[in-house]
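Next comes just one chain, in structure tokens: the form predicted alone.
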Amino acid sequence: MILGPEFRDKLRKFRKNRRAYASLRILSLLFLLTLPAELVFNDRPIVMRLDGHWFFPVFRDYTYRDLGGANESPVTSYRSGIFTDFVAGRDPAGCSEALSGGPAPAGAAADEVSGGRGARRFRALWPPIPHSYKSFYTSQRLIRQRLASPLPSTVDGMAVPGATVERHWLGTDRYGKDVLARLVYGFRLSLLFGLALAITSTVIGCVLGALQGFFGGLIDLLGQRLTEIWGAIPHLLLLMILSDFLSRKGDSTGFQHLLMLFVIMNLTSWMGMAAHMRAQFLAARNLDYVKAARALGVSNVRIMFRHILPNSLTPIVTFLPFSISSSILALVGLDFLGFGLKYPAPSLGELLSQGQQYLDAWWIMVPTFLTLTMLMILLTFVGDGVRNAFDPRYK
């Protein structure tokens, strides 16, 4: 796609806005840093070699039979005592519920586990932070695994070590899961969800608004009345009811629940963009270049999306950063109220809810609040810069 001189001029104007351009670069850097979160925050080896065979537990689930054992149970924890026994040559025979938990084996980067007759040759490359957003194992050094402060303290005259001894750099939540890992995964999930929701709602709004504005008449009249009726329903209440109703319909995986929320939120997020695009197409359908295209026999679809839409990009580009912000806040709000993602899915809203319930656990509320605030500020600065760059009145 070749950018026109007018669009390139707007990009240059955006780059001259130092605050907006710096915010975009910081936001992009943070997002790129969180993309390989599984390779940094994980309780599974990135790659391991067992008896001459290579395995990649970060990217695939294995059973003990896949690893050369006789048990069909899945490997739920690579840091459990049961897995250590398996590597040492003692094949686990317990049920899958018993194949998790237990202390972590010593070492971090590449470990040689041995200790019994028939020990397997085992080496593994571990992530630097041995915790994912959903991992939990019983620590031998932490007195309290749940709501463990990252800083050492004294309770009843007894010294209590901080959670940093187990590399919980921001402590643990009420379920004993690592707060920093949940923040990193939650930041990435929120940004991806907001971006995807903003794009899909923009596409839906553009199509519906274009149809109303271009054809007018009865199509516009019916579209406006239906939009007004649909818009009169309280959006948050509708989202809460649908989310709660559908989440009770049997068990669903974390991805399925996230996809369900994505579809539900798309039901109402398109209306603002549809109104703007309707106004743009209403104004453009009687312009000379549209009349000329019609006289030449160009189809309506080609006129709409090949000629009018490229000249109506200003509201799309201008509102996209703010649409991302509102999408993220909608997801955070649903999670905070308990109608969003189900635990242990990484969620900034769920962490805020925990911080509200446990005010003494400052290591939950403060980092989460600062992360969400920073994300909103950066998106707002980017949105202001885009709006000013596309505003002809702004110099």
The other form holds:
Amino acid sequence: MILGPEFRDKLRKFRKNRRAYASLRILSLLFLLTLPAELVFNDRPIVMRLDGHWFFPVFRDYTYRDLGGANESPVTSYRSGIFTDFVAGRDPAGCSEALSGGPAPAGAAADEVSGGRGARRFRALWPPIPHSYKSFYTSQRLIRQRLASPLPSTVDGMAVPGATVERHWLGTDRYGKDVLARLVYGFRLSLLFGLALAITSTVIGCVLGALQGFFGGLIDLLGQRLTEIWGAIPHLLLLMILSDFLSRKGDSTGFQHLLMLFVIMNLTSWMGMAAHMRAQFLAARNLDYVKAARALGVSNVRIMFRHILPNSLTPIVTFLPFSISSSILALVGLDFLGFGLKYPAPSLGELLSQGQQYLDAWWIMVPTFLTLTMLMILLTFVGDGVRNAFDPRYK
Amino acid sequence: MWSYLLKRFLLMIPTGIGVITVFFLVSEFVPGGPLDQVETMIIDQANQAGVGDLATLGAGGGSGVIAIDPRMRMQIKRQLGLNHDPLARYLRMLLWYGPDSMISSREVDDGFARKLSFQGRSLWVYRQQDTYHVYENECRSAGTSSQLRFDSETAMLVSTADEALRFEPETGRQAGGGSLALVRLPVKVRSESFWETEYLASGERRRVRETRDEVYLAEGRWAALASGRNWHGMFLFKFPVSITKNKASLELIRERLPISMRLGIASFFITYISCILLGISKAVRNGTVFDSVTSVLVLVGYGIPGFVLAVFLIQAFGPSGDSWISLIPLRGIHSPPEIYNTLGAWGKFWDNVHHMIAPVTCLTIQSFAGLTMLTKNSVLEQFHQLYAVAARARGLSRRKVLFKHVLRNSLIPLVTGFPARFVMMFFAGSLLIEKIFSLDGLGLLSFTALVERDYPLIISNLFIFTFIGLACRLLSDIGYVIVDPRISFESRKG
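Please move on to the form predicted together with its partner chain, as the form predicted alone is already shown.
Okay, now the whole complex, with that chain kicking things off.
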């Protein structure tokens, strides 16, 4: 990477800005902490040892046959009575899975049980919080499984224990899923999504802006017209329409859906970057060093990406934090309106809409609000610091 | 300058064409397409209602074939303009003159007549296999005029006033050798074939090709041209009719406008006034604790997304049981009418203000940062200009220099954005915030249109908002010129 001393100087200036630098460090720390969320918030053991074999349920889906049973059906829950029975040898084939919709033949259970065996040797290392963003675990201790408050309360004179007895530290949402787990997974997903979207839209914006600015003339004129057309359309509405139309076919998986959202959001997010890069390239193409490179016979692509681009890093760097925050907000907004990710996917916007729907469920609303505003404010502080350091106009 | 503005105005035309093209492509090539969207909605509704009268069980009722009533389908297709081929559909969206007026989408059974109303006129359409006869619903005889009815037993059109006045529907002449005749209207018939979708119980769709006649009234070309009713296209601000609300989109927008305007005007003035005041005082106290604290506050405000704050405000200060204090109402632009109408003038005013506090806070919170810093930097910059330094050197007080000299010049960059923002404030429909506070404004209109899959309304809304956006850009350029005549666009190319 060609980073001149000037760039390093600007970095030093950024680091001196205590507010911005501290925000960046907090953000990075939170990001690193939430990255291994599967190992902390999960309803599956991280590692388990069954009859002398090692299994890693966090990373792989097993069927009962893999675990030494007779049944082909997958292990859907490691905390259910079915699995406990299987481990205890009461139902060695794991056939009771058929009760929960598994494909086991009806007569098989009796045969297998008659040929059954004793308890298996079982040891497991569980994550500290036994809930993932999508796990639903019915507990006898919680009277109310859905929308359970973390604090104990009394309803009609009867004491209701807080959801913390089942290690739901922030209670449960309307589907009985753990709010804290959804927040953590959602935070990670939002940040990853925002980062990825910011990077791809920066790349797209750079390429389109560079082409317009460098070649000018007809390409520039056409590009400007197209940009104006695309920019004049209200983006949130357009995203909602596209998301609505494209997700109508109900057969896409959660990941495909996420990818689809990513692609359509790329359609609208490159515009600001492109405008800046166009201006930069327009100005740069008449500068002496570009003229000199051209006189030496350097190819256009090489001039653009080896000569001009490194000198136009300022808008890229200053845009990035704001680009991340607006990408995250767009996703949250779409989720909030119900045009975003599909339900089991962990999403801050979906939690927010639950908070609005269930006004009594403060344990959903308050943490979500705090997470979102904290994320946005930290990003704003970082962005402000970057802009102060990199943009000579802001002193 | 005028030539520049004219050029900009003319450039709006290709942009408008481009925007409509984008809408057309989006609606056309997105999987499903508009008709499928509407059909899915109808099927969903039918399934929820346990197959109501919207969709009827097809012939193979046992096999669970759900088919939409063909007449209803045709009506939807007509409303969506899908009875035309793609090119015609595109042109109809842009700008189109169709000399023929279609009488009705509804089919007339063979050997029967049907009364239709067409642009305020009442007509009878009689069908005999492939030929259609159209008459005015009026029978004049000896100075009296009466209406007609269709007698299905004898297949005759009969006067409602005089049973003896019977007309043959094929010719329009009086039956039994009388000399009277009905007013016959010239007609054009066009056969249209289209794909009918059947929904099978398995969730599959089967397409069946069908052909049906369309009846058009063949008017005189000039008469139709002059009446203006056969012109189509968004360029003439002729928008399709909303499916769910059965009203013209422009009318719906006009109904919602006051609420968006109220929000917009309030947030506009609050933002400008407080930003200018704050910016000036920050510039005067540059570098003090006040300056740095307000900088952080403004930046924090910029970081808080309006709609996230809105949800929080409703929960924390709304009327729910768990909120800390009940300060703000939950929804609406004013209290429900049964309470609102009992209030006095002041009560009404306060009620409105009370309902607007939270939405306006959320609308404005993110916009403080930009304008405040702009004002501050601009004032500081002007203070360092020679004329300001000279004024200070001549012994004028800082305050006098600020208010007499600096302020006027430093507000220039703020005022340039003024016209565009002024127009935008009338349309400041923030979809998210209007939805959260249930304010029936423009944003919510688009949202419900999308949820109800009211395709014509969505497209019209998109076009209107796009048009306003383009107009705002033009206005902001005009703003630049008016405020600072030194700016010349002719030399600002590239």
